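For reference, the chain that follows is the form predicted on its own, supplied as structure tokens.
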Amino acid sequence: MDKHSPIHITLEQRDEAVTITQWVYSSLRRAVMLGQLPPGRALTIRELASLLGVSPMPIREALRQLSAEGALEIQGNRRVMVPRMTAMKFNELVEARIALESHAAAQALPYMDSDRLAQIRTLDDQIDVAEAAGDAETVMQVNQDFHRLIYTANPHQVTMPLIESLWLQLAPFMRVAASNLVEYYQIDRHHEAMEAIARQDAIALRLAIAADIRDGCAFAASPETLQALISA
């Protein structure tokens, strides 16, 4: 990645009830989550302030929060960047995702109803449309929404902040992988997950979520491919 390549951040309209600092944090967090800020791309506070059309102060506060979440790395020269990925870190993040998300799905299953399952199916259809159109950013966003809608069915759910922290650390690299790989999924694990939900089969749901995550990271089975993407 060219350290000076152009950055495009999709900005959402700010609600009057939301402070500038909250909006900046949300915008930058979403940019990381969608891979709009690629690993290794150095950014300055001035550059980010210009991109978002705000003063440096809310940028600094947002960067402090995102750094605490592991999404961004603040360097000594007043620059920030999405941390570079390593093979060992990647494997740790994937295994942590599998452990947390398969647990979260199983715990949410008793609270699933037909209305939520219908919403989940709608999101899966949207993913298919985005994949057919080659819209990698929308695929990432709606895929996250798909998983989030499953896990948050549990009203006592406490793992979502941990899960989203893992997504933040993985998403920029996964966006790089998506743009460099011809194929991701070979089996529709989302379909398996939705069937497990319909049957109220917790074991099948755990397996489907774990397989979905592993399939999305199948390129890591080849150390050469993983290293090439890390070095991209």
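Remember, it's a predicted structure, so these values are computed and weren't measured experimentally. Between two forms, the rigid core is defined as the largest C-alpha subset superposing within 1.5 Å. Numbering follows the first chain given and starts at 1. Compared with the form predicted together with the DNA:
- Hinge annotation between the two forms, restricted to 86, 151, 34, 196, points to 86 (rigid-part boundary).
- Domain motion between the two forms: the smaller of two rigid parts turns 19° against the larger, based on C-alpha superpositions.
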Second form
2 protein chains.
Amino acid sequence: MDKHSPIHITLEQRDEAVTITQWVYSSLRRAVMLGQLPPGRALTIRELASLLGVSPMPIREALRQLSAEGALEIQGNRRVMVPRMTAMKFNELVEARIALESHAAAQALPYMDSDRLAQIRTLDDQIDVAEAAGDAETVMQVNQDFHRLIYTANPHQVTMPLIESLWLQLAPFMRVAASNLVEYYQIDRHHEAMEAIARQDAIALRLAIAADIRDGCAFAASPETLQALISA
Amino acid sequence: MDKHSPIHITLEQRDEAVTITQWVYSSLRRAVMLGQLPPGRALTIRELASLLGVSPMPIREALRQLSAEGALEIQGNRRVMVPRMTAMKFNELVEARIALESHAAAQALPYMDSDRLAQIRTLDDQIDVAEAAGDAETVMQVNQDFHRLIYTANPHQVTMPLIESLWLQLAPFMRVAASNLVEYYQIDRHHEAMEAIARQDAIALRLAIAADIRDGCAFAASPETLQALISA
DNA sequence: TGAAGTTTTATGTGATCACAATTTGATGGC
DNA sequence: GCCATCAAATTGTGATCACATAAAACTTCA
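Mind pulling up the form predicted together with the DNA next to the form predicted on its own we just looked at?
Once more the chain from above appears, this time first in line as the rest of the complex follows.
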């Protein structure tokens, strides 16, 4: 049944109030985020359907949505797979993140209030704890929440879906790299960002976000790491 | 059969080599671009199916893809529609365009060659012609091609899908506004951009692109025009 | 032994159907 | 005249099926 490598997806509890398609979507989305789907591996509808225990229909819809979001790629053969990464593409994704997220942060700054800043500080503390425990998985997860909580201060959301798309494209490769090395440098950048928010200093915030992203992705941009990611 | 207002979609010729879903997708996409689908109007799968003369299945897939791209919006009721516009959201979309496209232009600049620049100049001439003829439709169309041809000089594309998403969200409202007024100011900005490309001047290119977008959307940002768009 | 041609299998696409939930339109009461 | 209530119609969701195409496996020949 398995073409090349077997696939294992950690299923989450199925909520009755939600449609099967939505459940399949979030399941597959997390599988992509966690790097559970090998890049280049062809995903067949029927295989995923039996894997998740549903009919092919919700799988089709979820795959199309994920493809539209850049998480998956539809080849000419009409086969769908996790896109393969290249060093140049990785760099482009990081640069796009910097451009979009520093902009999103600046646009969100005027809407920031003390409540939200307090929540952001809480997340930063959680990252601290996870970092000390060497839990790279949680660090990445909460780090995303940290960034999202900043950008979503802006009630007129147009950038967040675009940013999520970039995260989806980077995540499977970031994770492989992150497992090698738990970083602690981000703390400084996060503090810079939080101070900039407190001061309502847009320029400083942009710089802090940009530096945070660049630092967080720099280790993966080393030739040997990238090579490992690509061939993986 | 029609809930509130009747819908008319200009169908393009169905290419046999392409799947029905793809044809439906491009048809609906263009309908959104041309503002043929009234914002807020609920789109039902069966209605579109009979309108396009296909089964509900390809419609479902196309709607999901367009929703993932931000062209359509799925409400809690599981109803799909063209998102309504607000003045603030319009502004956010324009600012996001500026941030993303000026970045994309700068990232594409090193890859630009004389062949592509010549093609870009050709498109600018076509805009000139359409402008003189008062053909706002063609102006918008070719103007998009103009921008796209700049950004896609970069062979490692990650920003173009994001930019297309912003275009999709803005287009239906831009068109309504553009029908009131055919602009000619863009020519200057386009010349600035092309000169910057010829000089490989990234900063000047960023400024030209940003100014072009801002100018092109400024007329729509006037309170009265926006009000007309929102209530339309 | 290896490559080309043929058969067999697997897969995506699209149509049809059943069902539950939502919306709509009518009805009755204040 | 207006709103709550209920019945009928509509709609999205998901499953199953048929078919054309692509991939894979097998056979055959050089």
